[in-house]
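This document starts with one chain, in the form predicted alone, laid out as structure tokens.
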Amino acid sequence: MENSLINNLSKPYKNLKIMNEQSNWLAACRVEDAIENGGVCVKHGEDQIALFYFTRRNEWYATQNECPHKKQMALSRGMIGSATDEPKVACPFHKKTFSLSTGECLSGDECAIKTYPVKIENGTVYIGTTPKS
């Protein structure tokens, strides 16, 4: 059962809809379907959003899925952790790290990633479709 769940979550979500056009919140998945301490790719139109469930911190984060270094859609497959108290994701290809809160590159480079608001309501995870940064 767990392997089929992981296989399904590692593929971009399709046919997701915004709950209503005024709120701009995208219903991404149910809380129980998320991978603990990891990420999944959520497809929204032509965009890919990386959604992370950082269970050790009991926090949710969303960022662009594209690593700005080599323009690869890979951040959702990166490892998450903390630098001091800053939640971060490391690109699985280049190991550049980015703040999950602000999008700032923590590896000293000038590049940054977009971050999106996340909220949980009635067991559903929603991603705000307007980036925070």
Given for the second form:
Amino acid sequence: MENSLINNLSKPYKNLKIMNEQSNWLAACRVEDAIENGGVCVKHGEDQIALFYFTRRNEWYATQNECPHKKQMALSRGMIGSATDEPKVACPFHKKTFSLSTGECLSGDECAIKTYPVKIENGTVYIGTTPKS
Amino acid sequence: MKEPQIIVIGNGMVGYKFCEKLRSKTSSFNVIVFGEEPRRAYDRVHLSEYFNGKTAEDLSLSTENWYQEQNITLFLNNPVTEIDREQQKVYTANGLDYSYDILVFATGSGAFVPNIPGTEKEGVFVYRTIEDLDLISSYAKKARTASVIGGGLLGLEAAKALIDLGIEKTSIIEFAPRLMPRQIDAAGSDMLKSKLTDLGLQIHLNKNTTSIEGDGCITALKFSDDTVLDADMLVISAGIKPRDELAKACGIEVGPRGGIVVDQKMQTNDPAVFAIGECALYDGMIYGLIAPGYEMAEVLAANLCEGDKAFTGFDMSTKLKLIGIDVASFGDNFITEPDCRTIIFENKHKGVYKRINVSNDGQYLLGGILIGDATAYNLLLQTSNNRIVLSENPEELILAASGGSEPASGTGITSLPDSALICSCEGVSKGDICSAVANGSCENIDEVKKCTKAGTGCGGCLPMVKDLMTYTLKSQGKYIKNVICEHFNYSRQELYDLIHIHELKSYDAVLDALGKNDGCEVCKPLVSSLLASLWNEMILKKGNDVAQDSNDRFLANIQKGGSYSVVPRVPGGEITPDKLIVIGEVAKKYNLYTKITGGQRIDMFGAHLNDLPIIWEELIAAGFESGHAYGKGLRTVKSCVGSTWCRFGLHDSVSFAIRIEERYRGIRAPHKFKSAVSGCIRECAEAQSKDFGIIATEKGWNLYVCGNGGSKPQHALLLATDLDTETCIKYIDRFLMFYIRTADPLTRTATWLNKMEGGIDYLRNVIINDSLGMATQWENEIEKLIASYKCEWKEAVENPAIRKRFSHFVNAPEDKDPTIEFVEMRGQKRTAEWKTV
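Next up, the form predicted together with its partner chain. The previous block was the form predicted alone.
Entire complex below, previous chain first.
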């Protein structure tokens, strides 16, 4: 486990393109506080952001924590996975799934969720608090 | 022009089939049918099912309107009494006469009653019609002992009926030195006899009955060896006698031992008169089975419609289940050395006897006999009938593992020619079935039955019809494999075995070894459940925690609003006042709503994620453990108070319920499962609505399985009776492991059983008779699961890394989710309604 973490840290994260235009970076947590292949919830003032460390794909994602279906603060507790190649999260309440990269709802017509940029610097995970979408 | 008029005498199975076949070919001809019995044609082959709850209407071959819809005039209760062949007229019991152009005898057969003094006595019956069965059934109420004369097919059926009617002692008397002398050999008869004896039947072979004793009603039978057997009633089932008396009276030629003589066209010596079914004598033989009767009906119907069919004899192979015992014979079953080579397999322990006769050059299967296990029958019959060349090791044909659907040889269904007759009752070939499936008209077994009629007669060919259907669908790429999701190309059962074989212990290891891409919310909980069922390790071990369903991940059920419920185990529903006080105090301290559940325990609702570890710490300190209300595994074992308090209780149901609950707690399964133990038949614990339920009897416990409450309630079925405690537990062990290994994901035991081929009988065979040979392995596996049980909540609160997960904010671990809202109701809190936009 230790080794895999170090290996991951030594590689650049695949999906973290440079997003310099983002000015409001929230220091969310340390990399080791995030849950591998799962999500945690980050408090941002009155807001809640779900942060996913998709270790298997070596990717990071952040979305709103509220599931738009029944307005539950729950997405960070959902299971992540993929549909063909699209990374997704399933809400634990009624298994509605959302794309982690675009926020689009993949099951039915619930509205999309907000997604946020993520960057890692010196072992700290930062979330850009201006939504991508 | 006036249509030619056909009169059919007799409304039995063959008479009906003739009408059906005729009408499927033409709507011309006026058809009039005269029946002697008061009801429409019914299924005489399955007559004994009348005693298992089937009604006369269930057994009926047609619906009430069928004759009218087909423009056929049917007279019931109105036998033909006389025939005037010169005038071409029949006279009937109601005094009227009708003209015919064509006359068809389908009068069938009656029971052959041997010339024994005393057959007229009260309490002596034959076994032929529904009326006979009604008479037997009402007389049986006052009888304790019964005898059946005749150890053939019908005699054994009759004996079964008497057992079903609750006769304490039933004996079978056979004149020949063996049972079913037309079908099986001496060794086969020995095996059948020992199995029947185990079932409580007395078998007397080589017995010649000389008189029926009794004053007015029967009391005993006397034999030529001067022995006497007490009997309160007697059923004579010593063979059949063709109903040819009417034909004989009007000068139609009959055989010396009965039967209306017919040629290949079913024509008698009068060109306007025909005979079909068991009243017809073709080539010196009466064909006393349903399939050749149907074939005769087909031949006649086709020829009346300008066809050119001929009846040239018929394969008399049979397969049947007698009192749960398979008996089959096919081809040349009695041929012996030196005319053939015989291969015999015998297993006295399991009551299996198989014999096949192979041609001297080893090339062809000539015939054979199967007792106790006839799963290979269809294939053997086809191999023999189609002269399929055998492999070098023909013994494999009968050495295939019991329970397997095909013998381990090259002669599968694929090697059969298209002309192979699969359903001999309806004359349906392999080609008929495969093309019906291939042209898209049917995709399931019911549609195949409807569209080809295959399997609608005796039903014996159904397994093979099903195999052919699956095979055809598969070859068309239509067969939809029951795979889990896009990440795993396996069924749950396959994955279970693969994980076991490869000894995989984490979700990622399983995905790497057996799956592809990144997994999803379908395969993750499924694999997690399999891992738990196989290894029973802590489910929140790093890596596996995120593959758990939400409730398993936090060892609690997420509720509306995002709070969780806390449910400690209360085995059997028994709880001390001190523990009740602890629950009350904990609920008060953490402001939890409390409710008694249907499973006899107490739910506490409204806990914040952050509070779960501390709440459980307090509960564990007071002696509670996880109730697994969140997991797909054992929920509760309800119990009534039983013999410790109840004045009706037979045994201590509470102690047994606690033992069961503690035995199976924490074991993960394809879905949740529930149980209950009742201390007597009043069934206060409602055990028959559970996945497995136990009810005390005078002698032990009755075990019921596969019940369900919920949206589709289903009563559990009785698996075994009067078990001692240890046997009862052993059967539950096997039952649960069989379920865990084979059920589809999220399938409760009731649905699992509903989908199971062979149903409760099959299940019973697997659990009690160990027909799959898995019992020992399953018992060992479940012992391992039981031995590795640990309270998950105890482990969770004692492990800092796991405990850390129980906080809402990663960057503010002390803060609770501020969005959770409660409102007040009846002095407690409840969650706020779903927020609307």
